[in-house]
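Given as structure tokens, the chain that follows is alone and in the form predicted alone.
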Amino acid sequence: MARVLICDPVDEDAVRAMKDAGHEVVEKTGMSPEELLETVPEFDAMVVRSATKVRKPVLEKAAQGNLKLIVRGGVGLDNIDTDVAAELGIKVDNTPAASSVAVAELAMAHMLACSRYLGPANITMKKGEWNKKAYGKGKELMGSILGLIGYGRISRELARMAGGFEMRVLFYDPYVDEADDAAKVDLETLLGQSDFISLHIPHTKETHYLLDAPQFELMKDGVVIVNCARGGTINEAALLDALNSGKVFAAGLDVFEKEPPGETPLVKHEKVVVTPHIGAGTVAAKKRVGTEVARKVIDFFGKE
């Protein structure tokens, strides 16, 4: 039997499955960093989503106890110091496939919202305004070019959805050689040819500010930018400048350099549609994530 610490909320069915498999499951969500340090040595496994940060001090403290496994419910591992975990012999796993459809659908929703002024039109209509002429100059996805930066599971789902709009799909990913439904190009080509650009990459040293002022200069006038991946991959100050100059027609953002971002000029910008990091936030995705989390915990300790 393993003691499993749930640090961020997971589906109730997942908790039940782990308990039914004979494991002791303790749910302690919303812990402070200090509380996490005190608690983690008592457990064999911990489950986190994006909120809990598992940095070196936590891992070193956990290694003094019995921690053997960390399961991240979701795609990215940027909230976990994976190199330190490996050095300490702690396995880190995630559930990359479970939320792919949900994130891809949100990216598509942002593309549509940006194209047709849905953000500002919704707000002004609720204020009693009727700005038909102002918001009657939208873009169409049909027949346009979609550039995907990063070509993993989420990008592939988005490329499939884009096929329904007869979009031509380009992708840039140094780790992927080819794809059936998209053409591989270098980053400069993607930036210069795309009408819509959607990011699907982790935030690392290599991807920090991958889109900055020089990259915006390479883009078509009137491009739409969507980021439902990770904050820090776009220089938000450079994006704001590009929006103000008209280089960028609109931007759809689910992630930010700082979360929550507060009332920044970018968030308040009329041409920006914003959501609070809800890419995996569907009932179906949460159930799939929970099922996968439970399976990974049960399989891991079943092999000991």
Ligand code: NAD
The other form holds:
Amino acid sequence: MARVLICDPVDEDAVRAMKDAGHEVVEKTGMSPEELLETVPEFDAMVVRSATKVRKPVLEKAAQGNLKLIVRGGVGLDNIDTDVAAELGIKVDNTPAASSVAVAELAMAHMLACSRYLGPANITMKKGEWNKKAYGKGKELMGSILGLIGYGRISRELARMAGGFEMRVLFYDPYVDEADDAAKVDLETLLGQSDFISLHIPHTKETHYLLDAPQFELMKDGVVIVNCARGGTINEAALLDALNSGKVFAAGLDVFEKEPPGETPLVKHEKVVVTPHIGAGTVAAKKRVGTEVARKVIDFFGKE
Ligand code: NAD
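What would you give as the form predicted in complex with the ligand, now that the form predicted alone is on the page?
Once more the chain from above appears, this time first in line as the rest of the complex follows.
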């Protein structure tokens, strides 16, 4: 029997599954860093989503106790010092596939919203305006080219969905050789040919500002940019310039260099549709994340 500390909310079915398997599950969400430090040594496993930061001091304290496993419900491990955990012999696991469809659908929603002025039309109609002419110059997805940067789980879902819209799909990913639903190209070709560009890469040293002023220069005039991956992969100042110059028709952003970003010129820009990092935020995805979290814990510690 393991003692499992739930630090960020997970689906109640997942909590029940871990309890039914004989584990003691304690839900203590929203702890301050001090409370977390005090609490963590009493547990064998920690479950977190993105809110709880598991940095070196927490890991060192946890290692003085019994902690053997951290499960991150979701994909990115940016909130966990994974190198330190490995040095201390604490296994870190995540649930990468559970939210791919949800993120791909949000990227598709951003593409559609950007193409048809849904952001500004929604805001201005609520103010009593009727800008039929201004918002009547939209784009169609059908027949246009979608360029995917990164071709992992989320991109594959999006490529499949884009097929339904009869888009042609290109991808740039140095670590993937071929794909059924998309054609591999180099970054320059993708930038020069795509009508829509959607990012699905982690934020690393290598991908920091992958889209910066020189890359915007290479793009087609009137391109749509979507980022439902990670802030920092696009230089926001360069994106703002490209929106103001008309190079970029519109941008759909779920992630930001700083979160929450506040009322920045980019967030307030009329050609930008924003959502508050809700890519994985569907009821179905949360259920799948919960199921996966419970399975990881039960597989690791066993069942009574
Ligand atoms: P994945 O690991 O399956 O795919 C990422 C792909 O990026 C891989 O194929 C990898 O080869 C590629 N890649 C790495 N470095 C690259 C580079 N320099 N250039 C081009 N490609 C590169 O990940 P995924 O599950 O598809 O997730 C993609 C991103 O979406 C991650 O950053 C993840 O954190 C983010 N995400 C966001 C949300 C949200 O709420 N908005 C939710 C889940 C995931």
